[in-house]
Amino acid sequence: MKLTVENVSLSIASKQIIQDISLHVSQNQFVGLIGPNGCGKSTLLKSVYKALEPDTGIITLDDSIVQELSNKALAKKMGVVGQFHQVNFDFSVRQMLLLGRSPHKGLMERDTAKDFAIVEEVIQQMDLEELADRSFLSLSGGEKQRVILGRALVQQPQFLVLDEPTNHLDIKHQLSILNTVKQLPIGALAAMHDLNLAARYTDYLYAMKDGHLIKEGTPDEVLTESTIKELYEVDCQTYTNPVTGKRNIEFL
């Protein structure tokens, strides 16, 4: 499933905050969005996936348009890891993962064989084994991020919209979170905040600056000590890693 964004503008309280943004992303592909704290990314992905609705511009998930689309019917289609995650009820961590099942449920349905299955899968695929019984509430902020990857997992989108994944992560569950989010047979939108990450995991990078797209590329295209400094207003230097073969960034 592929994902067109075009033309989208959105303003909040009268403040322009994204201006003609497009951007696309294919099947298979994962796309990384960066750019420092403000610039829109998160506002971008929340008209992605229709937590707020575009001024003017449209958003499309192969040939449906994501505004049309119930909210049941989008979450059959794309599951979304924001950067926060207030719970009101004091659900277990399998509980939460169930949660996940939701979208393909009529009213009153109750969960299935195949529904537990699903979450005994994703338990292991997260890492989750010493997890599972806990309650959400009591969890660090970096076991909560990937409860809530998993739960978009449980969901088995056809596309996948992530906030700063490995918010909160230490170094070992980042790393596992990226190569589970890299090798799903799905496309993914991710906004990033470390760079050296970006240019390692993601296939084609935007890069976003006080609301507009300023360039648009591969990362070894993107990552350049001239972008960077034009983004963060902070030097560096820029070289290949020569066991990954990939771009790496190191600050001055």
Second form
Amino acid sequence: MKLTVENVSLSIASKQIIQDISLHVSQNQFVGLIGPNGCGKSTLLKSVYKALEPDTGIITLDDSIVQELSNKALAKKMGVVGQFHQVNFDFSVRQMLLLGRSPHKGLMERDTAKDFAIVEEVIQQMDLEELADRSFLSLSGGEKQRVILGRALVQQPQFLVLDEPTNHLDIKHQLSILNTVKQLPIGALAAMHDLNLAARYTDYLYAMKDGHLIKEGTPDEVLTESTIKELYEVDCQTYTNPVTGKRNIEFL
Amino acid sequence: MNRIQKQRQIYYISLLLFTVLIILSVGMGVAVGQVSIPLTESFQILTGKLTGGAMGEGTALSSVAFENIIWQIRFPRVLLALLTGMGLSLAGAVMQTTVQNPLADPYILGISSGASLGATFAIMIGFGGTSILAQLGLSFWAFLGAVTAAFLVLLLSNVGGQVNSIKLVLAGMVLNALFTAFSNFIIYLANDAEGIRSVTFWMMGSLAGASWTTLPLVAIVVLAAFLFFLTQQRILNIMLLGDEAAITLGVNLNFYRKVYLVIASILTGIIVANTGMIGFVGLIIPHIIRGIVGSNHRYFLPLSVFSGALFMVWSDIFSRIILPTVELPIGILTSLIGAPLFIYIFVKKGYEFGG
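Form predicted in complex with the partner chain, following the form predicted alone:
After this comes the whole thing, all chains and molecules, with the earlier chain placed first.
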């Protein structure tokens, strides 16, 4: 599925958070969104998954306008890994994953063998066997993050939105999460902090500052010394990593 | 899946077990009291009445006096206990989920203080005395107070956009303080010793007011609310994840939260109006069940309701027999039994709000 964001602006409590943002994610593309803290990445993602309503602009997923879809209809198409894992009540990891089937279910409909099979499949795919019977609250931040991605996959989405998916994760699981996302045959839009990982995994990058898009292009085009200086106000040197052949950034 | 099937099997067996226990307990409930009536005879009278004379009745043993005690006094009372237990557990469970706070109980939206104010008003200013008319008036005012308080809390927490759990709890506390102040003001100015005793007694809760005239309304409201929330188990589960996560799973909680709170408030209001304040049931029963079966509302909700009913029927039985000559207000007893039970589970199970 392809996502198009056209001229979206959004203000919260009369403060302009994002302004006139347009971006595009085509089928199967892994698109990254980079920028300093508070630049509006999360707000933009929230308007994509309908947690916030943009003031102007249009967001479309294939042919349907996201703002006009019901929450449920959208949840059938779009999985989200956000930054909200704060819960006061406990669930087992399996149950948490099973909640991902909710958008596909009617009010009185029971969970079927098929639903359980999908959950088991994701447990395998995400390497969650050891966590499956533990309680969600007892997990570490990184483990929770993996379970949440698992839940999004249980939704069987055709598009994935990720808000800093590698937060709290050790290097093994950072790579494993990004590999998982990369291998999925669906489009994905992810806000990312680690520029080297962004360079390695994304197909296309948008750079955002103060609510505006300041640059877009392939990682090689966007991750230049001048753009990074403009974005984060730090000096760096970029080079081609001889091992991966990807753009690498060394901060000075 | 095998594990799931097994889980379901255990669930259905426990529901069955609860049903049997509840029926037996109701039988105990009508047999026990100041006038002790043999258990077998109690059952005969009950089954006779319930089946319209087809079974059990007509035995030589059952006297008209026994029949009156059982049918007019004890049976409605036990049924009220049953419904109150169901209703308070249900309301407590739903409130905890809806405000995403394990400390919530059925009275959290200021319902207790609202009902108290209504009752205080009725006793001190409106209708003193113990006539049936006064009793009805008391219920009406208590209900009015409870529901008014709940709606004010909802209104207050709705200011400036979305209702969220912190706003709800805070608004509930603020209105609690305000309503309690009003109640105290009335009590202080009225300076009426008899009235103060009535208010205090009312606040401790009692099932003694049970009668066939008021039962149907309670029954309809409790059962309707129960059926309604049974259909909402998916949304209740998702509600525990919070607003943002719920949106990504296709549910906008803002709407459902309001609907659930209104229904739970009316439910609690009706019960409070009939029984006064019965504390602790709505807090601990959901907690205990959550601790045992987890937070999945498919199992958690029905089991809470059933065990709440059982707990209440037995609390009522004990409240009638624990002191030789008088009856203990049931609100005292529910806390007396409930608190140690809760501490036990808290300590013993390393309780984590439902894992």
